[in-house]
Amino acid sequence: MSVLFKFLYSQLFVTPPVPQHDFSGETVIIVGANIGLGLEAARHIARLKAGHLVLAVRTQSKGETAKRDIVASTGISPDAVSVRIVDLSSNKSVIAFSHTIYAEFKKVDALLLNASILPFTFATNEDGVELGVATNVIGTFLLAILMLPLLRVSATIKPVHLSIVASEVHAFTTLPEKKHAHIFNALNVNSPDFERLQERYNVTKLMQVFIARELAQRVDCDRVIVNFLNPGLCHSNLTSTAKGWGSFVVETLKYWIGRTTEVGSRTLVHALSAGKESHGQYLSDCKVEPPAVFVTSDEGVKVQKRLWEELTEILENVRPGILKNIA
C-alpha cells in the first residue's frame, strides 16, 4: 500500500478510539500542554484520573491559561495539576526544567514529548542551531535521556512510558542531507531547498524515528517502554506559520479531510497506556505499524547509527556524562 494511499485511508475512514486507560495515581508531563494535540490529550488524561498533569509549556501565562481550562472541564483538582517552563530549542531550559521535575517529584510514570515546530524560514536557537533541528530532535532527546533514571526507577510495579510525537511525514523524504560527512552539520545551514513546504519538518520527523529506534534499543522494556506516534493530520497550531503556497496546501488538507484536535489526541494517550509490544515502535491509528520502508532498509539502518552517534556527541557536549543515564 502506497504512502499517500495509507495517509488517506486513515484520514477518511479510520477513527481512533476514545481513550479508556485509567491513570489514577500516575504523574504524568506533557510537553506542550498549552494548546492543539497536547492538549486535548491533558484533557483526557486529567478526565482518566490523572494522579498528578504537569503542563510542561514555554508560556507561563498560556500554561495557566491550560490549567484553568482543563480543571474547568474535567473537574480534577487544582492542585493536581502544575504548570511548568521548559522550551525544546533551549539546552539551558531543558536542563533546569528536568533539575525542577527532579526536585519536585518522586516519580513520573509518563512523559509525552509533544512540542514540535514547523518551521518555513531559516532560523537558529541561543546556540546557532537551526530551530527545527534544535526542538524537534536535539531538545526533544535531551529531555528524554535526562528524565531516564526518574523514570526508570517510577517503574516499580509496571512500565512507564517514553512516548514521542513523531509523524507520518517521515516517510515523505530519505533525508538528503545523509550524503554529508555530518548530518547535524549539513542542517544547520541556511540552503535554497529550506522553504520546500514543510522540508525541514518532514527530516526533523524522520530523524525522531530513527533515534527512538535506536533508544529503544538501549532501554529495558520492563522499566521504560519508549514508543513514538503518528497522530495524523490534524486541526492544530502547528502550521500557523506557514505562508504562500504551503499555507495554501495544508490548509485546504486540513479543512477536507482533518482530524479534530480532540480526535488527534487519542492517539496520544493511546501511546502513553500502550503496552510492551508497542516498545521501539512506531504507533498509528492507535497501533503498532511498520515505520517508512527508508527506515528499515540497508541504508536506513545505516543512517540510524549515524544519527545516533552524531546525536550523542552533541549531547555529550551540552552534558557532559549524559549518556550513563540510558545504561
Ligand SMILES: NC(=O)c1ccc[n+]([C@@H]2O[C@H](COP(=O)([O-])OP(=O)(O)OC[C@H]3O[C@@H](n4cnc5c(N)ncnc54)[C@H](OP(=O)(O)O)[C@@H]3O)[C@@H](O)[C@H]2O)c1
Given for the second form:
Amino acid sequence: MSVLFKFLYSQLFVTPPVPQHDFSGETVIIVGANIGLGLEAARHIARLKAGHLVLAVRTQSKGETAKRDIVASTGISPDAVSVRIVDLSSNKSVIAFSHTIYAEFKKVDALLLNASILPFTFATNEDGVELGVATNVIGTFLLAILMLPLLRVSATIKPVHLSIVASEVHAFTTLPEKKHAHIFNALNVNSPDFERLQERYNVTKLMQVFIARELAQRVDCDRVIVNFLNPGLCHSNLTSTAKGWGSFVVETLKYWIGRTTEVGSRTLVHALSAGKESHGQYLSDCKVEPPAVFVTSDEGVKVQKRLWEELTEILENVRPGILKNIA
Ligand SMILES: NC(=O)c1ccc[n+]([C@@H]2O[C@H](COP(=O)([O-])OP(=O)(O)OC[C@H]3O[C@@H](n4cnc5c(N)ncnc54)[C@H](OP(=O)(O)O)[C@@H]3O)[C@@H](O)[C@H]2O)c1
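Show the form predicted together with this ligand, please, the one above being the form predicted on its own.
Starting with the chain above, the whole complex follows.
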C-alpha cells in the first residue's frame, strides 16, 4: 500500500479505540504534557487511575495550568500529579530533569517521549546545535538513555514502557544528509532545504525511528519495552510555526481529515500499554506496522548503524559513561 493511500485510509476510516488499560499504581512521565497530544494522553492516563503522573514541561506555569485542567476533568488527586521542568533542546536541562526524577521516584513504569518541534527557520541551542535535531533527536534520546537504569529496576512484576512519539512523515524523506561523511554535522549547516515544506521535521522523525530501533536491540524487552508510534495527523499546536505552502497544505489537510487531539492521543496511551510484540516496532493506528520501506532497505540498515554510532559518540561527550546505562 502506498504511503499516501495508507495515510488517507487511516485518517478517513480508522478511529483508534478509547484506551482502557488500568494504570493503577503506575508512575507515568509524559514529556510535553502541557498542550496537544501529550496533554490529552495525560488526561486519559489520569482517568485510567495512574498512581502518579509527572507532567514534564518547559514552563512551570503552563504545567500548572495543565495540572489544574487534568485534576478538574478527571477527579485525580492533585497530590498524584507533579509538574517538573525539562527543556529537551538543552542537554543541561535534560540531565537536571533526570536527577530530579531519580531523587524523587523509586520507580517509573512508563516514560512517554512526546515533545518535538517542527522547525521552519534555522536556529541553534546553547551548544550551537540546530534546534530540531537538538530537541527531537539528541535531547529525546539523551533522556531515554539517562532514564534506562531506573526504568529497568522498576520492572519488578512486568515490563515497563519507553515510548517515543514519531510520525508517519518519517516515510516522506530518505535523509538527504546521508550522502555526507557525518550526518549530524551535515544537519547543522543551514541550507535552502530548511524551509522546504517540513523537510527538517521529517528528517528528525526518520532519525527517531532509526535510533529507537537500534536502542530496542540493546534493551531487554522483559524489562523495558521500547516502541515508537504514529498518532496520525491531528489538531494541535505543532504546525503553528509553519509558513508558506507547507503551512497551507498541512492546515488544509488538518481541516478536512485531521483527528481531534483527544482521538490522536489514544495512540500514545496505547503504546504505553502495548505488549512485547511492540518492542522495537512502529505502531500506527494502535497496531504494529512496518516502518517506511527505506528504513529496512539495505541502505537504511547502514544509515541506522551510522546514526547510532554518531549519536552515541555525541551523548558520550555530553555525559561521559552514559552508554553503560544500556544493558
Ligand atoms: N499533531 C500531529 O498531527 C502529529 C502527527 C504526527 C506526530 N506528531 C508528534 O506528536 C508529538 C506531540 O505533538 P503535538 O502535535 O501535540 O504538538 P504540540 O501541540 O506543539 O505540543 C508539543 C509539546 O512539546 C513541548 N515541547 C516543545 N519543545 C520542547 C522542548 N524543547 N522541551 C520540552 N518540551 C517541549 C511543547 O511545550 P510548549 O507548550 O512549551 O511549547 C508541547 O507541550 C510530537 O512528537 C509530534 O512530532 C504530531
